[in-house]
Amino acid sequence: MSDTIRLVVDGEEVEVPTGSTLLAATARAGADVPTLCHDPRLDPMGSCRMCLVEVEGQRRLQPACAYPAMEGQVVHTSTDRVERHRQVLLSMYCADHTLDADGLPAERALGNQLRAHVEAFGTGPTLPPIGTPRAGREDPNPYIHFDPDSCIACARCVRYCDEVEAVSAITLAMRGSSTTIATADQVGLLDSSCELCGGCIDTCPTGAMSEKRALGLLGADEETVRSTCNFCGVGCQLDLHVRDGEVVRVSSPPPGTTVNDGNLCVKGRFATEFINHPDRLTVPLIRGDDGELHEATWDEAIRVTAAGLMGVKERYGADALGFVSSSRCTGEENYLVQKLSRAAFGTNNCHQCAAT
């Protein structure tokens, strides 16, 4: 069997590897595809059908996240058949959410999918809300806030949480039109198995899920910096979003894109109040003959803190010192530090904390 078929899409012969999708294969090719309920690091699911396309040869339009490409096939993904049913599509998906005055969903977050695309793509016949009775309730948890008349009941969020966490602490709970998510037993996500890592809010195209403290930034003017989270040695890079110099939340990049994969711990993408805190530590502090602690130059902590060594070193010897590196710094940095110990003080007592 060959490592690779060919097809076409839209009138370009594109070549993708053996197994792959026709969503991956109309990303070869260029087209843009909307979707709602696609991850890429979850196994498809096809229920959204935002993504249907048309395949000569099959009487149906079919999704493109779970249909396999074959070859030889030919694809259309912008005939007036598929705009068609994105735009009726959309029209239901109105009818099941609060609308605002403009006829758009209603946002309670920072990001709708659902929204771009009934921008993008327009709707169909207006259809008579269907008031979908979700159950909502309020959970004590301090990060994530969800909101049941935002929720699509796409189950991005369950399935990240069962294929990517592995936790599985929400799940879909009542059936029909009242499908909705919940936890097991309707626990609170403190009592759950649930570990606070916020991947939900990342992966809900809806903002169904969101942070808590984003709630009502909605349109802020935010500064978007790229960053490494510093809270362990694995390097997972982050987003931060800054407003008037303050970290006001944090995201994750885009999945395949950075060594984390779009995903983050509870420190990473929650433990954000240190950075402005007021008793966060900006310059050096050096303990004076009154015994206080007084505000210093990096210059003067510096040679206080070499000339202490130092007086250990003549006074014990140099195995009295032992020098204890941090898996916050990078790689340079702790190399500069075992240096540190084994050259400039000749002692082979030292450590890294990622070994332990």
The other form holds:
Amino acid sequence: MSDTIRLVVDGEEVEVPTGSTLLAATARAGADVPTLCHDPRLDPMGSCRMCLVEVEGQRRLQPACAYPAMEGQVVHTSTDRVERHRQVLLSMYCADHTLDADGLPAERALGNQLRAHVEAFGTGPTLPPIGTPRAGREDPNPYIHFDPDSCIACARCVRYCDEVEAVSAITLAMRGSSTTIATADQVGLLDSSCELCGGCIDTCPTGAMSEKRALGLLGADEETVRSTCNFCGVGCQLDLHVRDGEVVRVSSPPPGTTVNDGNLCVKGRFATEFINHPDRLTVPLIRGDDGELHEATWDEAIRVTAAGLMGVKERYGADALGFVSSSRCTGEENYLVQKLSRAAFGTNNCHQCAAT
Amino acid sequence: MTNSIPEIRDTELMFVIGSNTTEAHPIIAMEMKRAVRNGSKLIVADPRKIWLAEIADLHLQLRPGTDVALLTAMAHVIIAEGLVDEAFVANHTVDFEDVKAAVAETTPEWAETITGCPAEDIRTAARWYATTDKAGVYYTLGITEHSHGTDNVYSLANLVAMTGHLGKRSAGLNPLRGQNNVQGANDAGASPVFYPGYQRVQDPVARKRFEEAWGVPLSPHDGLNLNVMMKALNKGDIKGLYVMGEDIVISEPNCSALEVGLNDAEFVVVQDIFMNETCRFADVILPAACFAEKDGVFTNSDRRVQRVRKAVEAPGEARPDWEIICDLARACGYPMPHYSGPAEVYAEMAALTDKFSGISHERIEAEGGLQWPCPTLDHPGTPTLHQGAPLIGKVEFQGVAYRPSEELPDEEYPLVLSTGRTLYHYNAATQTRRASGPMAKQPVNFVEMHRKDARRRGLNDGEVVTVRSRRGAIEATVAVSPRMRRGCVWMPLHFPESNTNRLTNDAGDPVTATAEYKVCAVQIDGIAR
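Let's see the other form, the form predicted in complex with its partner chain, since the form predicted alone is already up.
The complete assembly is shown below, putting the previous chain first.
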């Protein structure tokens, strides 16, 4: 078997590795095939029907995300038939989704792909709302909110929880238009096998899974700053979402772009409450003769610190000083602490908690 | 790590030892889970039946502190069964005879008596590891935090070298680093023996380089590493201490002795973002900015230098650590330059090293994270180390022999305590104890124990007990757990009001002085109410 296969997408010949899907081939050709249930980290499911394309020789439209690319295939991604299919499909989704005043799928959280597709491709005939009630659940967990009326039952969250995080805390439940996302016995996530990674929020295409603390806030109104997580040594890249000078939520850069491949853990995604916490130290403190800590200016604090450390050096020599640097601080700060220790005081007694 | 995190998904075998990856490195664990889904074999060696053990092909549930016995027995099998990569050993290593001699008698049957792992499982692990092409070793503090941590690492390195699992993708020897920037802190020379870029302070050429750059004479003597420094504090040899961004009272072993030292010290400075336990002993407390409030770089486990970017302002008068350090140096009479920002500090460091001299803030901005070695501005960085040949020329085999941990269980303290981190909290937990999810999941300190050890003592799940060692006693909640071996208990280190490091042993490895957090003897008693 050859390593690559060639096929024609919208009149352009492309070469892709053997075993690729049509979605990969159409992407290679630069064709923008819309998807909803697709996530590159997950096995193809082919359930949302958004990515159907025309394959010559096939009577029916085929899902690009799940259909194998084959040698010599001729594929069309935007024929009248494909466009008509997309509009009818989007009409059906709209009939079963929370709409805003303009009749568009409501904008939520970090974006709603369904809304973007409706804006891009339009809808067909307006269908009567389905309105079947879907079961939600009271869930006291502090982070993850689920809105059943914005869910399109694509199961990305369920598959992520099973295939990537592998804890299988959530599942599809019920049938037909009642299909919803549930836990076993509808217990709260804190009582399930959920590890609060928030991958369900990240993968959800419509914002039905969203972050409680940022509920109602739209990503479009936030400034994002790319940074590196400050917990373990994996080096996950984070997008810090800033609103009115506060970090209101954290998201991962898209899959395939950084070392964490779109994933984050409970600490990286959610444990940011410390940043704005009222317990933060905000002013230098000096211990007085009374044994208590007293607020001081930076000038005083630096002067007292310098005098204290220099005093030890004068009385006992530089090697009576120890400098504990920090593997939590930046590389530049560690460089400067060892320079402080070596150049300003003359001792190599400088270390941090490096055991691995 | 010799290799890179994204390579894990393509591996054919993972040997995970002394790493509870799903809790300590959750995103690396996701790559491991993906590798298993793709058909990779997984061998887990851990005294606890950790999450990864549930999906492993083989779980070696060894007694804590017996890693050298396990690993030398694996080496014995590989040599005895002719599974050595002779070409790699001949071309890229020296002193293989030392290992051959050291493992001549370390049969799997012998190791079974020490580790408690069936000899046949040890054979299977050795065969699988030696005969799989892309086989990677992944370890963390379960290997290093022992009085024989260096021997543990040598034993692993011996296995890697004798099977030639070095210098190729999805293999190698991969310590998963514990903190966001522990790699970067070492790289930057926050080390008693190295200047930035692992240049030895005892090397006159290196010293001259830094003396010229910094304009002052430098000490030619190795400094004290952290564990020794803490003991020197207790003995009164260290009189002044500057502590940035670590709560040493929570993080260091045998903290009661450390508290005596801190109390006797003449001058202690703490620079941090929260009031912590060490602040009780501080003469001055300097408020610092957290990661979201400053610029700089963190270097992750796979040597990837990535940017930290300021997103919000620091609260009140808190300032970035780098600014504080520069002001302090100048107040002490050292002419620290007035850097325009961290980019300029990084440039000064990079120019003094060979490994990072091609890395700059500007390049990371344009290209994303860069993995060192990256010696020139047009060098793409190095995802996989030792390709073609080992960087140091030849790998030196180290013959090592098993020796027991410093403190073994006895009648008075019959249980072996290991300590570590959980998924929901992080180290001294000043940050995660202020996070609602982690507090909902794990609000208090607990001691994981085998149901039979609990039953013998008449203890129930959820009961508050006293855990005591020769160094101290604390209260914790019993968590009866199917993960535990009999005779072994496990506790996290995140809870200041129940500080597990009152129990731990500060005995250190003879080379690195890294303390034995993973093995000490304790007893557990019910509390009469």
